[in-house]
Every structure is written in structure tokens, then in C-alpha cells.
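Given next, in C-alpha cells, is a single chain: the form predicted alone.
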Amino acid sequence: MSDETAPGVATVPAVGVAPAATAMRTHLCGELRAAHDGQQVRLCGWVARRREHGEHLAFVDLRDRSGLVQCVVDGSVDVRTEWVVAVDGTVRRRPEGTRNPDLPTGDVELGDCTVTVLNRADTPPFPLDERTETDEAARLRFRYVDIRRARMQRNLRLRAAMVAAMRRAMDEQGFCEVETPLLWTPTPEGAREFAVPSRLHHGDFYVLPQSPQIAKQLLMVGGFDRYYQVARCLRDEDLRADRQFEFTQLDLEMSFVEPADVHAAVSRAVTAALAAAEAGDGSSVDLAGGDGAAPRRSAEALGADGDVLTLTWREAMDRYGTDKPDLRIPGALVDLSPVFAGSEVRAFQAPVVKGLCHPGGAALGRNRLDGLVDRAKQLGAKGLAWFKVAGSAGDVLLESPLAKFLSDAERDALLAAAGAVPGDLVLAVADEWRTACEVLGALRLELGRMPVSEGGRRLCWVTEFPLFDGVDEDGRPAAAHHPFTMPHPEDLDRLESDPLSVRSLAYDLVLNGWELGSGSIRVHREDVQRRIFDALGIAPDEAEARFGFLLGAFRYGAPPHGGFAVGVDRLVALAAGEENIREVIAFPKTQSGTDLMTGAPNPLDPRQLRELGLAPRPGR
């Protein structure tokens, strides 16, 4: 063994050089197989583990980005965990009975080894094997060590493969990749923006873009026709499992299109990414969707957009109680209003009665049922009726505090409408339509929730969202997306008279209950844009001040156009089977928005503040 102090390793014979060969190594650790038997190789990597074998030998597991291989070294060699070393040796088959079937390199080992220490290392702050759970704060504090672990290596390489697949899919469809500015002007996208003070113009600020929304629309005015970008976006909003300050999206825009054209382009890119993930993890993608009864097919089988289930917003709410339905969960909401249309039970005397059948739910205990009732009330319902279905197919019984108040006809109609059989549980909410749907949708998710790594992958499009989402404190409608979303052409005549009933040409792509992204056909006509501004209470002078550069561009010939943005972090997390997008981001922030590794955010020194025209905080 020797400490390396100068170059010279390039003189090692490069026998069977692999594509990853460099001047310092001939092969990667994880690529060695029985076919390399007898070859002299040089490997470089980190010592994952050292095991003594008798008095004169030791086993060293050497790790690099490709995997791990066992090296047999002299017992006097002094190497320790996470030291960086080069190992010269000869590939040989492991003796019979010592092969490791759980290791890709488990049929071979490296013998006759000479070890060169390239760098020593302190003892790592936590074990790097997958068997040990480590506190997330420690992982983020020492992220450069954490990302050596196999799980993080796998996730980040999976991310790279999926992004590459999406780029190929966009290039194949004639899209042009264009970079848009990171220093921008405030945009009307609903979330808080990060501000950047200008050194040259004291008191003025740039903002970091929430998305390239306006820039990509300007590219359509500029005639690019098909734009895309793997874009970094920033939003100053509360963090959670599927949200970070910084995020990445596959952003695209197209000219002379209708929603189906955008859906087809996005579906091709997303399913190409899932196919790339599938090639690595063996999962499958279900493109048809629908209440657990549809066939499962590989992502590679994607044809036209019709292969992905499409629901209008109204249909999604009516069937699943949410605009982000998780189609892995069996069953859907049903309309029980006809069942109880003439009911004398006051609990069912409401505008709408919705129901949900939970298979096998009759086994739930009373405490759990009472908890569901409490949860329904927390969500805004006046109450929750439950019915356990007991007995046999020929003699079905209902067990419920309300069962004795139902007529035989109501009982039979309830069972038929819910599709319930003995052993099931039927839940019912009587209320306004949206409340009943949302409450049962939330309970459906709570009762059927499963890990993201289970149940396959179920994609669906949700379309025709409302153009406006309620009213503001002045009684004016509020934009559900942004004010440049095109109203549904069939509803344009109600824009002034009944704005809350107007549908939009907006659409979301949903995977396993996670919103992967959203988009819309944009307003390109000045007359329609002014009507929307009027509905929102945006006066012409205010519109000119806030959006003048965009409206001005539209006067020079804006084509009909629409686009979409796919959340890359969420897509990769789902493909990797991770519940939190932090596990597929190299350097994420904590839930409080801090970077434990660098200590950011940090104060600037007084000199920097003066240059930016800012005053230091009192006490600093």
C-alpha cells in the first residue's frame, strides 16, 4: 500500500477498457462479472466496508457510482470506511459456496490486490448502508455524504434518465428548447415571489420566475410554434412533502392547437419518462384508468391521447370528490339522491346525497366509524351516515343507527346504487353537491390510501376547470388559474351574466393522486381578454401597467396557443416510490425553508447591503 502523491496511474494497462475508463481506472466497480475472469483491472472508489479474514487477509468492499465489488487485500493494508482508494488486481471467480446472489458482482472478486490511498476520510456522521435509519436533519446537514448512499444514487440517476427521456420526446415532436430569464418582472400567478434587489437601480427589484409563463407566450408571438424548457422555477410558499421553494418543470407551449394537441405532446413526454423508469425498476404504467377495472399496459404502448383516461373537472369531482383522483383506490362516489328523494329521514333531506362503498369496510370497529363521522364534520359536512352490509347474498342486512328508519325499497335501492355486498361499508353524506363530493372524496382517500410504491401508476387528464374560483371580498370573481386562460367557447356568452358557471380550457395531468402539472389554452384575442379583466375588476390602466408588455405583444399578431408544465420533482418521486420530493432532489431545503448544509438563508454584510441600496436590520 502507498499514499498517492503524484500522477502516473495512467501507466496501468487498460485491459478490457469500459466506457467509464479514465486515466485513473480501467473499469467501474459494479460492472465486473464472470466474463472478466483473469483480467487485470484498476478500480477507484470509496471503502464501503472492511472485514477481517484470518490473520493475514481482509475483505474490502469497494464502492463507486456503479455499485460495489469485493477486494481481497493483505491484512496489513490500513484502509478504513469512506477512504478514497485505487485498487489494482486481477478479477477471479469467487470460490464455490462464497458467491453472493444478492450482489450484481457477487460471482467475482478482485485478488492479488495493491491498494493506493488517494485520500483519507473522517468517520462518516452516519452509516451509509440501507439497513440503518438516519435522522433527516443529519442527512441534510451532511448531504454530500448522504448522496453516496445507494438509494440517493439510484434516485438522482433515475431523475437524469427520466429528464433525458422527456427531452428526447420533445425533440422528436419538433419542439425547440429555449432558455428564458431568471431575473424577471412580477407575474400574476398567485404565489409569493422571491425578490432580487437591483444594484444599479436602487429601490427597484427583479423577481425570480414562478414559471416561464409570460416569456413562453411571447415566444409564441415570436413564431417559435413549439417551445420547451427544463425550467427552474421559484415560489415563496409554504413547503411540504410535494413542494419546495425551488422546483423543476418540463415547460412547453404550442401554437395553433386545441387541448387534445397539448395533451398528446405531454402524454408522450411523461410516458417516455415513466418508460425510462420502468426499464430500471420493472414497474408498469396503467394508461386507461377507471375504478380499478381497466387493463394495465406498459408505458411503451402509448398511442394517441385517448389512451389516458380523461375526466372533466365536474366528472372528477362527482366520481372521486377531488380534481386529483387516485385511480389506484377501488370504487367511486355514487349518486344516492334518487334513493332518498322521498325519504322521511331528515338526515337525507338535502340538495344532494352522495355515497361511497368501501370494500371490506364492515370489519371496521365503532371507534373507527365514530372517527370517520368526526372527520366528515371537520371537513364541513353536517354529518355522515354509515351502513355495514351484513348477512349473505340471499339475505342482506344493514347495520346502522339509521337502518331501522329505511324502508325495504330504500334499503334495496341503496345497496344496488352503491354496488355493496356483504362485508362492505357504505358511507353517505347529504349536503350541497360540492361539500358532499369533497367530504366523501377525502374519506375515500383516507380509507384507501396506499404507499406511492404500490398499486401501479394510474394517469388521468382532468379538463374543463371552472374559469373562476369563488368571489373575492368585493364580490368579484377570482381567477382560478391566471387571467390569460381561455374560457370554454360554449360558455363565453355567460362571462358577464353568470361568471362562476363558465368553464375554462384548463387541464391538469394527475398520477396516483398527485397533480403532475397544469396548463391551458391561452387567451389570444384582445376582446376576450378585456372581458375577463372587466370580470376580475382589473381596469384598463391597471391591466396596461401590470401586463402591458404582453398585451402590447399580442397586438402584433398572437396565434392561438396553449401549453403545460410537468412537475419533474413529483414525477420522479412517484417513479422512485418516494413519498417526499426531497428524496429526489440533490440539495433540498427543509420544511422551514433552510439549507442545513450551507446555513442559508444568511444575512449579507453591511457593504453588500449598501451596494444594493438596502438598510441593515436593527441590531445587526
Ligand code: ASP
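Just so we're on the same page, rigid core means the largest C-alpha set that superposes within 1.5 Å between forms. Residue numbers count along the first chain shown, from 1. Only a predicted model underlies this, so the values are computations on that prediction, with no experimental measurement involved. What changes on going to the form predicted together with the named molecule:
- Once both forms are overlaid on the rigid core, the distance between the two CA positions of residue 555 between the two forms is under 2 angstroms.
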Second form
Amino acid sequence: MSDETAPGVATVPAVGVAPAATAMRTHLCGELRAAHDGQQVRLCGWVARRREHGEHLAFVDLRDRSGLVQCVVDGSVDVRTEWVVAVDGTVRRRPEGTRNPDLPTGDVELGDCTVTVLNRADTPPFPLDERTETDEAARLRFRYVDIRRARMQRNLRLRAAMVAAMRRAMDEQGFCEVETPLLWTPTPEGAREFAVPSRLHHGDFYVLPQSPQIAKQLLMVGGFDRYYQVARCLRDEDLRADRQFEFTQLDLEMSFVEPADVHAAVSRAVTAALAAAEAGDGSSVDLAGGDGAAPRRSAEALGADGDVLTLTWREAMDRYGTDKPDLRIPGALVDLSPVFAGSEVRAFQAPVVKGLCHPGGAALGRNRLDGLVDRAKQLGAKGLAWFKVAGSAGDVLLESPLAKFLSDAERDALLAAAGAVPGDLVLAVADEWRTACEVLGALRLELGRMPVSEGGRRLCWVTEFPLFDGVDEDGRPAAAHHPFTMPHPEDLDRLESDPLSVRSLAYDLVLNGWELGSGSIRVHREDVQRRIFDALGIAPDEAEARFGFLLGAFRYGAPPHGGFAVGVDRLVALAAGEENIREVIAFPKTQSGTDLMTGAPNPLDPRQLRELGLAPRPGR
Ligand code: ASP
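Complement to the form predicted alone: the form predicted together with the named molecule:
Complete assembly follows, chain above in first position.
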């Protein structure tokens, strides 16, 4: 008799296994153990596999949400894979030598079974085992079958456990869960919005919320002090691996706070979620990130919440060339400007020279190096200098087209600044500060990129983002986060004179190079909010028409407040070791925004269109 683990068996966190009994069954498949020996039980589930041994013996591996158990039928049994059945039988220990250590129920089997067919099933569109690679389009089309598979069972249960842990953490911290409307009004948060035509007011539209941003600020005006919501957000933007039209955020807002208070509350929820994931999947949580440099730590976010590294945006850019540093990758950017301050080499005569040491990179071949140079140019650099460090500790040599232009002192200073030893590769970009940082940051990522499941979990806070992110086509500053973000108090007087230099009280939480979420301290005074709208080019009457309700609320006692939103899909994907958030969403859309199962988006029938005051499209 075959005794392998049958296809489709799920190893899932033991979330919600009990209670098992219903009117139709006494136990779940996956809970049976030697202690049940001799008990008469009734199970219900799907046939994972059936094996006949002549006319007198058949094995049915029965699967339900808790796992799988082997059922032995004395005689033949007319069932097929994925039929839904009830099985009556007696739990018995398996004979010595036939136990299956890979199966939690592998010490026992169900003997003397009677199988009752509850529902037949067509042959599944693809095998449900983990070994078969199935085309994603088929998986999405038959998602209800796909989510029976161990991977999706594990991921969706992991998600449920993580969300439950976050809810617990928020409740324990005195947050109150409040639901905010899905039928909402446009808000200037940067994303394109989905519109919903009104049946009662032809020609008018609701929009689906990009986030509960304004609603949660109004809850603060309303005296809630600590709000949270596991909120669905909707954005009509191009989809990619870490983006869907609809996604879930742990959204929160707090009154009378500074950034550190928000960080502490968020850290506690995120660490609780990761701890729940760890309990489920066994991988470790490493909260103390970093490259060995000694950045400032956010003391307020420590304690029970773990030790989370905090970098200002400027520090993050300077050290990692990105506002989403992947701290699993060793090494950081260094400042080479002093090394080349007196250099004759024209290429180094720039506002700054930044460097990056790639350990072991001296082994890279010429093609790969040329590729890096091309990539740096594509990213906007004028060029990329590279230096292979050769020789031995006492007698170091540099191999590079530029080596002959460097004095011994420059060479030694370069090696010391980069922390390079023989075998390493040093890259240098001379340019404007931001370009030099961004180019080397991108190369650091390309050279060190690793799968999401490797290298532990490295969280960090990035704070003090610029208030504005460049200028739009009309030369107006564009909001970097959203226009409700509080300018840094030290920079407020430059809001009109030098807006691009103004820092904000906005912050992001980053995990392994993924932005897990963002938030800020908000503007709570009408005069400051009007100045920001003004800087963004939103005229007073337009501001009044679009956000009069918010500006009005600010006149009725708005407390200082701030908040955050954690991207739940990304957090779960990272914890599950999945590169794509579709793997942690029950019914996701494809990259082109379609639902392969329902066919949505679909045409509406003409009657419904008429009710909404919309005209059918010609030709439909
Ligand atoms: N509403 C913001 C967002 O969705 C988060 C926040 O600032 O709280 O990104």
C-alpha cells in the first residue's frame, strides 16, 4: 500500500481547527491521533486520492481544512479525486512499518470505512499537489479549486492569523475600530480613483476611497483619539507584483501625538503580526537592522515593540540611495568627496562623489562591469568609475582604467573610505548628491538582490521626507505624501519662499526594501492647510468646493493628530515568502485588471445603464 503524503494536503497554522463537530461530522481529518484509537468517527471532506488494491481493499485519502487522513475501505469504492464525501469508520493505529512520519495523522488510519458520496466533481482543471507548476491564468480562473491547495490554504490562514494579531495589538493599545464609507468623494491623495455613478442623482458620482485618510482625520476632530480599521482601499492604477486595484491597510490615526508615538503603536502591531507569522511558519523576525553603522535609534519605539532602526530620509538616501533601504544587503554608500577633492581627473569634479564597496566584486568580469556602467548611465549618471581591489593586505593594487590617475595617497584614502580589501570592487559616481546616491543605491540593490524568503526580516523607519516631490508641468510643487501632511516646524517659514527645501513630518516603515506603509503628523490648523493648498496651486474656491467639509471641521476644535497605514497584503506576502501579493489574496485581479473567474469588468445590461442615467456604448 502506498503511504506517501497525498497531493493537496495542507500544512497550515493550527488556526481555528476546533470546534470540529457539526451535525454532519464528529471530527476533522487532521486532528486524529493515536489517542483516538478505537473511536468511531464521522468525517467529511474531499477525496485527495483513491487507490484500489484489487476488489477487496481501497484507500481513500480524505482532506478537509485541517489536513488529511487515510481511510481504509474493505471492498471497492466508487469515488474520484475531489468528490465530496462523508466517511464513517473507526480510528486505529497503523500497523508497525506503515506509519507515515510526514503526515500529522500518520500514526493512525480510519478502518472499516463506509463512504457516502455527498457530491460528485468534475476532474479538477489542474492537479492540486504542490509539485505541479500550474499556469497562473488557470489558477485564477478556477480560484475556488486553487485555494484548496496547500500553498493558498497556508497563505490565507497566515493572513487571517496576522490580521487577528494586529487587531488584538490595536485593541490592547486602546484603539477603537470604526468603519468609514466606501461611497466617498474625491480626495487629493495622488492616485486615480474609481467612480460609482449615482442612480438617484444622474450625472453625479461617488468615488471609492483611495484610503480613509480624510474620514479618519474627521474622527480625530470627533474626539475618538485612537482609531483603526482593517480598511479596503481602492486605486485605479496600473497593476504590478505589489499592487492591486483593491488592497488592505491597517489604517490608524491618533490624537495629541508626535511621530514616535505613532511609530510605537505601529511597531507593536507589525511585530505582533510577524510574531504570529513566525508561530505559523517558523521563520525568524529580526528587528535590529543595519549595516553596522551607528544610526540614531528611535528610543521611543523600543521597549516591548523591539528595536527598530530609524533613519531620516536624508540619511537613508545618503547611506542606501533609496527611501526604501533593503538592510539585508551588506554595505552602504560612502562619501568619497574628500578623497577626490584635489583630483586632476575631470570625471571626479562634481558636487559630490559617492562610493559603494561590493565585497568579493573584484571577480566580476569585464562584461558585467560594462553592464554596470551602462546601467548607471541609464539611471542618469554621467558615468561610473570602478576599481577592482587586487594584491594582498600589505600590497594593495587597484585595477581600473582610472588607476593610473590616482596618487598613492588618493588610492589609500579611497580604500579606507570604502572599507575595501583585496577581492572587493569599489564603484564611484560623481554627480549631484541625489543622482549619485540614487544611481549607487540602485546598483547596490541589483548586486545584492535576494529572494524575499532569505536574509531575515529587517525593519526600519524612514522619517522627515521632503514635503514636496519636485514640481509638476506647471512648475508647482507636487505633494510627496498627501496634502494633509504637516511641514517640519523648523522649515515652515520657507513654505512659500523655498518649498522644495521644506521637510515634512511624514514617515515610512520599510521591511527588506519594501515600503510597508506610510503616515505622517497632519496639518490640524486651517491656516496652515490653506497655505499648503496654495503652494500646490489649489485655489481657495477650489479648496472650499472640494474640501470645505474638512476645512470647516478644522474650525470646530481639531486636535493635533497623526497616523499611519500598514500595507497588509505586502506584509503578509513578505511573511509568507511570496514575491507577489496575488499569492496572499483570495480572489485577485490579473495584471490587466480582469477577474478571470467572474469575467469582471463586464458590460451592464441596458436597463441598469438607463437607471444610472448612462448611455450604452454604441455597438454593444
Ligand atoms: N492615507 C495614507 C495612505 O494611504 C496613509 C496615512 O497617511 O495614514 O498612504
